[in-house]
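Below sits a lone chain in structure tokens, taken as the form predicted on its own.
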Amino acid sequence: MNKAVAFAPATVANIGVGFDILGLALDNPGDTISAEFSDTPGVTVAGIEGDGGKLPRDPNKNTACVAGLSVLRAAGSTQGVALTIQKGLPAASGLGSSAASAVGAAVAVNALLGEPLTRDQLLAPSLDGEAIASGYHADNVAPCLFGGITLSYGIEAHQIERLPIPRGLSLALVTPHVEVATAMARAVLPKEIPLKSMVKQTGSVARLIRAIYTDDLESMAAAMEADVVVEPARAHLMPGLFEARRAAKAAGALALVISGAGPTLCAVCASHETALQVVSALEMVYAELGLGCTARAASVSEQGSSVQVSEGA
């Protein structure tokens, strides 16, 4: 084999109230990254498209490089490995770009390789690249990875748990045109938490949980919600939250929240052809603001991070 090719989709972390334990593999949009032999050794950067020039080409300051030579150490490999990132999620947009370029990375080069590492082995190495972004948090990683709607409670694969998707989910997103770095995100964020806080957010994560396990689409959007704690320190960050909240469901939506760290918006619907209703609505605020933005509908991709091409030497 002399080529592998991989697409790592976008995800949708902490889902309202999980604040780095939850999130959401989304079926569009995503990255796609090619790996290919090279005589020079380690991992390094062949070529970058659709980043407008600003993701860093030092392979030791690129996720996906750093996670691509996690991948090979793991593997105990010698071998030279030339990346090409194609990015079709924005930085500092709160779909888990970083995460994408990192697990897309990994997942291209073990296939590369010929898959020396199974997928629960992937998560390190992917971890390795996403850390240099934003930390060790598999919030965004895990979903990319494993697909579907996860739960992490630590960076191991024997602490993520893959949760069932409730039947009728579907998802209306607007990524207004501006950047939220993830450091900004995490600065504003309070270093202390009031008791009662604590009590009501952790009450609601567990309503959450028990949302999804029952096929309860309206309970699981109400927890996802009731976030006193993370949104109401980033709320100031996020162009036409409120706006958009309102208008969303006015349009029949259930809930809208943050994804990520924003400023990318995510609207819970119960049908595909609601999210699309949702989707203009939002287009129109954000025209009614003057503020660019991109809105897709969307849904939960089971599938995660999946090998595109392998060719043959």
The other form holds:
Protein chains: 2
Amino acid sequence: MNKAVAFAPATVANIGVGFDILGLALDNPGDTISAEFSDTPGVTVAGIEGDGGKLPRDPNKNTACVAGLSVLRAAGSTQGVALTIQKGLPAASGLGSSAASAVGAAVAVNALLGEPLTRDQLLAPSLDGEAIASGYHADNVAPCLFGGITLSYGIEAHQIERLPIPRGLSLALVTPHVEVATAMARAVLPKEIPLKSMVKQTGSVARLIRAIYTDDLESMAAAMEADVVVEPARAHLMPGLFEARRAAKAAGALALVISGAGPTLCAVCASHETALQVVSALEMVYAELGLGCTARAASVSEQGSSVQVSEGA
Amino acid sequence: MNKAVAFAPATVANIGVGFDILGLALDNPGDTISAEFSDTPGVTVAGIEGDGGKLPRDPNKNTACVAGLSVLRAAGSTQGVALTIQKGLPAASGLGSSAASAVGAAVAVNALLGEPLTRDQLLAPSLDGEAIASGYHADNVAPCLFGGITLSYGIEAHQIERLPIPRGLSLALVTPHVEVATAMARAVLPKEIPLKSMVKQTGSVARLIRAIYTDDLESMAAAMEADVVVEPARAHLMPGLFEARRAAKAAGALALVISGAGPTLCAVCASHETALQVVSALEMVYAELGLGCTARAASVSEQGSSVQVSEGA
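And the form predicted together with another copy of the chain, for comparison with the form predicted on its own?
Below is the whole assembly, all chains and molecules, this chain first.
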């Protein structure tokens, strides 16, 4: 093997009420990461496209390089690898950009080495990469790596569980062209919350998991939106949140929540057709607010990250 | 109709990590409540057996009478009803004693009137009765009324959902002979909790609901026990908690949690045979501690409260 290419999808963490524990993988957009052997030891950056020059080229500060190096170490390899990163998704947008780069690099480097590690064994290296951007959290990394809707009640592979994807679930996503740094979005969260809020939050999370297992999209959507802790603290950082929610629902969406740390918003719809109508409605909202945005319809990806190309010598 | 008798089962609220939202109905023990027409208006107490004289005979302070009166009002009846209450379960033991009396009275009075109210419509009257003992909480009332394992994310009937009963689930219960007042057990809870604890708690609740839907008793048990908020605050009020947990597990239990506000402890087992062995082990624990106790094996009751006798004139 002398080249391997992996696709790592955007992810929606939290999906509303599931702060730091739930996430889902999208079928688009995503990062594409190519790994090739190199004479330079460790994992280095051969090139980055599509980031507007914002991502660090220093391997110690680049999530993809850190994840790739962690794979090399776990596999006991002393070879050098160079990565070419095509960013398909914007940084600091709430779509799991750092997780996608980390997971994509882990999958690509593992493929280049001939798959010495299992998918489960790629979790820790992926988290190592993600950690330099936002600490050890699996809520984006897990769905990006494993696909589908994931529950992470810890950061070990056995603490991550796949949930079924309710029939018909379609999403409409809008990313207004403002950046919300994850660190800032974390800083506004309360350090402590009332016990009563915990009761409400656990009740809504329980309702959400039940709704997922019973294929009840309306209940799922209502439960996602019933977040009494995180959204209230972050809402002021999300331009157009309430206008977008109103417009999305008027266009047929069942709910709208903040994707990860925002500012991307994620609307839950019962069909792809509705999702397309909601996309148009969301574009109108930001046009009226005089703010640029990128909006798209998406489905949940069963697959997560995948090896696209493995080229032999 | 001139007499109706209802059986209302004991219930285990919280089942560990699901504080104030989860509960389950047991097939034994329970309260048996008889309702007969009376010339005295409203709902009065004809007799109470098995309470050691502790329950109030004043209709305004008796959960059964308050629930029964609420049924009369909801049904638009002006008849008088007298209740005979046979307490099968001890008060202040964490087995939903006040809820059983309230629900049993609601079901019995409704049967006496010829079933004017649906099961869903009996929720509000049952909660009215429970409320005078411990406020408006559905975590005991819901399983007592509807049976099975229930999720209550509110106190309206549409906010209460039945969860499946995992195959093989058997319980061992032990009630040490000390009283823990619900008010006291609530007073020791923290008013605020760290956000990090909420993340752990929501993660464990999500895992618990998933385990219930996937028939995974081991994961269910582990999730139930992963309570980082309520058990740590209440453990000191529960004599023998840690000894009981150790002994129960040595005898084959998968987990042991506080039932409701305690002091009853509830061990989760994968078979009735194991539950019987755990019962013996738990009796040994309290014998060694020099404390009397009542221990029993039980299953989850599908049915909840039921009308046992309806005698026509």
